[in-house]
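Listed next as structure tokens is one chain, alone, in the form predicted on its own.
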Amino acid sequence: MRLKGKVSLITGAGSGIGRATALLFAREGALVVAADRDAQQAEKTQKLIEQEGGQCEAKCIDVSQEEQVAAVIATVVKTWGQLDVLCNNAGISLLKPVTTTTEAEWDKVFNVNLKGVFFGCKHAIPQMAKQGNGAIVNTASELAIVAQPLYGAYCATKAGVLALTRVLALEWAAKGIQINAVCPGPIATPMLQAEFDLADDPINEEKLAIKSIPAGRLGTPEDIAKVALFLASEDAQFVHGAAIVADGGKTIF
């Protein structure tokens, strides 16, 4: 019962990592928000945590539109009268080359994976700030370390996350608040499932994604879940703009 009284909005909790960190956090005692673009998948995410017992109220919210973004956290702090951890984990991908991708395409990444992390941020701190403290875990990408051919929108997005995170850190840590990241390697997610089938042999390319990884298999959601419960939890009380690596050990090399 780490989170025990706690108030959590995850974004992006419809599926993969998201929706088990909802999971994991409303066993741990959270009363858990669980936002998506995905209404649907998040009263899914809910009904899960609530034939658990636990609670959980379901946001459809687009991170792109800061109006958005700001009323969910509003209507969160209205309600309980607090925000205790705020999980920026919505987030899309696109594999093409750099010359090759639009404008449009380009600022759509941007707009849900750095934008949407800037907006929950920038609308969230203010509540913590005035508590005294809180927890806000960014879900960055072992890309935003390494690089990958294909990825040159999403590698410069989750960059940027890491930079926001660490500058936020700086400026936040002597109000009470812990900003930190997680930085997931291939999370056997429907997004990772998706990047697998635009290869011409999806299961192959799968093999060869797992063989990159020292440990020898795709991470899992819940992977990723428990390092977030960490830096949400008062045992993280002195981590400050931390990028915690899951990967099972990709970018050793």
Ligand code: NAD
Contents of the next structure:
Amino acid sequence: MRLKGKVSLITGAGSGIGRATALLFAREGALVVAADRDAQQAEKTQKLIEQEGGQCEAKCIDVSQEEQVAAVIATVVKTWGQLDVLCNNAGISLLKPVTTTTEAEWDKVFNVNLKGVFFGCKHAIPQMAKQGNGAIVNTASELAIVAQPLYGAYCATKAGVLALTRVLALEWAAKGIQINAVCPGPIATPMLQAEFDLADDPINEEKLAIKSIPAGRLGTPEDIAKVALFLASEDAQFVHGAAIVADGGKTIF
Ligand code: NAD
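For comparison with the form predicted on its own, would you give the structure of this protein in the form predicted in complex with nicotinamide-adenine-dinucleotide?
Now the complete complex, all chains and molecules, led by this one.
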């Protein structure tokens, strides 16, 4: 019960890494607010948690809309009196050469992946500062650190998430707020499957991805949820501005 009594808000909690994180946090005693732009999937996460005897409330928000992020955080604080953990996890990918990426496509991936993290931090930090404690876990990517063809816009957003994480960690460490990032490698989620499905031979694409991972397998959403749990917990009280890579060794290969 490493998050007993903690109030947590997880974005992108309707699928993949976000849902696994929501389930794990609830098992560890947290009250979970599962936010996603897909209301049905957020509600499914709520049901899964309730079936296990945990506490969860689904919220439908688009993290790229500041007023929606601000409103959900205000509601959490009004309802439960505190916000202990924020996981800025919602994200989208774009596989396209930069030379054919439209301005609208570039803006969309930045609005969700980077501006969404900015809005979450901007509106959660004042409350955490008031409390004198709090933890923010931003989902970046191994692609914040290494390059991969066709991921120009995506890599740029995730590198931005790491830079923002470090600046905020510096600014708020003395106020008791832990702000860190997790950098997942290829994780078996609907997002990664959709990327494989863009290839002529998706099964071969998956095999190639696995070949690039020394651990010999794709990560699971639970692999990342466990890192998020550590960063959200008091075990990480002296961890500030870290980027924990969880990629089966891919980036050292
Ligand atoms: P996923 O597609 O399974 O889940 C993402 C969730 O975010 C979905 O439920 C989606 O509805 C939600 N979402 C998307 N845009 C949103 C918005 N504007 N507002 C609110 N919710 C929104 O993807 P995943 O693989 O679980 O990815 C989670 C995070 O992990 C993302 O930030 C992604 O970039 C990052 N990541 C994933 C991988 C991987 O291989 N799967 C690797 C590195 C980083």
